[in-house]
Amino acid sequence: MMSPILLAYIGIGLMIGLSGIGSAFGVSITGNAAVGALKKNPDAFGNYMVLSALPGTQGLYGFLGYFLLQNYLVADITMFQGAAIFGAGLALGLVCLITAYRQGQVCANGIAGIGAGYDVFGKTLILAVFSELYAIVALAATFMIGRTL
């Protein structure tokens, strides 16, 4: 039988790992789009940089989730606490993985539009925040799960 502390640490690992992978995918997608757009419109680098960095926030949420749950990572943790931390970690990790990837796609389309001469920076930011919202909701759920332990 798996020990509760091991189960909790697996959840923490999934939370940090999956959210980091999602952010790596997202910023890579936007970074590639920015390089392509720079060839057409190099004057909009500031806009490209902001949109390229946006999918990186999900990786930070996974890291923040660890700090929200770290006080419960003790040797005498119960099976209930270990399972709760595992579930919170898995949920936050998966949500951040998917939202960062999809947000990267939204931002990459905005970068391509700006590169083509369209004024879509603000609208792209608004649309990209929609996927960010779900990562924030998952982080809030992790906080609430931590409060019940």
Given for the second form:
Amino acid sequence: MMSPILLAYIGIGLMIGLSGIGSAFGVSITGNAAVGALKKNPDAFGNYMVLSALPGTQGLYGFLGYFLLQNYLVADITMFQGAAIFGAGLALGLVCLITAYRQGQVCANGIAGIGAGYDVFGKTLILAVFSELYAIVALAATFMIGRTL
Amino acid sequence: MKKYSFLIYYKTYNEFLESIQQAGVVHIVEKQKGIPDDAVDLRQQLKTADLLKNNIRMMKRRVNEQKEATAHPINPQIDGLTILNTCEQLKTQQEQLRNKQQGLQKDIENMSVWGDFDLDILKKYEKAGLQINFYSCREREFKPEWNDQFDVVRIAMVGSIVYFITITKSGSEEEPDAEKIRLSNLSLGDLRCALTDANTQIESIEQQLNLLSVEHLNDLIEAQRQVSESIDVSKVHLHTEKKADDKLILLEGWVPEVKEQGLIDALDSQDAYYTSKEPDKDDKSVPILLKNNKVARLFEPIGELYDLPNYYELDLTAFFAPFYMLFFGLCLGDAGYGLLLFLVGIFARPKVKPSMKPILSLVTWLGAATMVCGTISGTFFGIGLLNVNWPWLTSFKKFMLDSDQLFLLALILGAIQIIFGMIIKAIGQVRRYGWAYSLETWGWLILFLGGGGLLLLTKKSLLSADTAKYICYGVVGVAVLFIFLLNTPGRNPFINFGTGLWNTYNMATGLLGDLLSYIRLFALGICGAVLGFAFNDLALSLSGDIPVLSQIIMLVILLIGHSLNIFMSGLGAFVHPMRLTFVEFYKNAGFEGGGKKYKPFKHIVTE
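Now show me the form predicted in complex with the partner chain, since the one above was the form predicted on its own.
Complete assembly follows, chain above in first position.
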């Protein structure tokens, strides 16, 4: 049978790995869009940069999740603790992966719009954080799981 | 706002436009009925404005690159458009020279393998009945029989590529199976001379552009101002109507009441007939001029990122501003970062352009709010103040909140903002439509505030259970009456009941979602604090114990880590409260939006 600490570390791996991958996808999508938009409208680089950075936060949430749970990562943790950490890691990792990816697409569309001369910066910011809420909720849940251990 | 209609005789129209441009208070009503005097001219002006914008950007860059160079002041004798033409010509010449430079570099690269020789030699051979061809191929593809067959002379070998010439009789069509190379018309020496010449010319143009930038940047900016004004005038022509066989011109515009006197003074000297009136009910075209105090005005750009209120509703800027500050502070959640923002705002403000000053004032306020919130949440540059044993801090710890309390605080703040929004909505409905149309909103408020108040009083044992029961019946009874029966005045009560049920469903699901959305205040605050702590931890554990070097490494990690955290957490702290404002608060406050900003027709002033 799998030992609790192994289970916990798999959860931590998923948490950091998936959220990092999500953010990497997200910021690459927005970065590509920004490079394209720069050719049309180089004056709005500040707007592109802010929108490009938005999907980067999910990767940090994954890293933060590890910090919230690191005190329980000891050799003699119980199966209950190991399972809780695995669950939290899986949930946070998956949610961050998908929300960062999709947020990147929203931001990329906004960047393309700004590049084409439309004033959509503020509205894109608002719409883009809709998907991020779920990553934040998953992070809050991870925090609460950590408090119960 | 008041709507002004002007009737002007066509011969005095330009003079009239100049006077209202001088007054700078009339927001022209857009009609798209007129045509500019010369549409071609307008297109040309737009093109010129674009060129000016690009050249000004280029000149500013060049002035900044030249150390100790300061742009000369405007010279009224200089025509900015002539400078623009000179710039464009120089840039075109430079572009052509750069293309030539690239071509020459490529030719030199191709020719250098054959060496520097006089191309006339080839002509001499040709006259003697011999032709020389140039080839290259991979060494393994080179066939030894070519040596005798084509009188091959191997010239060079670069990597695995062999470069060789063949000497054959003129007219011979036989060739080796290798890549034939066409040489440049110039020898290597001539090519190098041409390249040096092109480089010198490019450098000379570069110097001329640098000089032009320093001497005439401000002349170009002045030209840009004039062209922009001219475009504005052309656009006004687009919104004019011609009457009485084009002899009279009708122009309409909006003027705020507070600025009316400025227009009346300007029109005193004009031979124009005009009338003014209040806007028609529900006229969607009335522009918006926000009136806020000094602090709330700083938050107007944030509100404008979403939408402006329409003319008939309340401007919510002053109502969301305190919440926005508080939410920003909670999301960033570090007193140290707040202090940093506060100091940046204070010290940078006097050194920036006037247009940037409000932004830095906003940064100062947000920094102050973050300092307060960071102190409450007990974080200073990632150091958890609740966990440190500093004797002087002990007395302050009772004001700090742990994470459970912060979680609760986020939800309480959410509930307060939502209820506050609903009160604003109810007041707005009373002002616009009368009490009867606001009863449903008041019903919900009675239910929430009454229910909450009763719960609190009962919990604190300030109210007996019996009394509370009867008050509860009263509260629920009034709320049900308002929500289910009086939600729309003058309509069938059964339809109102159905609407009430549907609204109850929406309220129950929507309110829960809205409230949960405020959890982000807690989560983002914790996120920033823990990341700051993580970087402190990394700095301490990774710096090693070599004297001096360890301290340097620690400082570098702290600097990079906290800069990253400030940027990412700052971005989150800017965006997430914005969403709470525009989605949760605006929705509950019944914000409609759709307002158009008041943009008067006036002379442009450059900074």
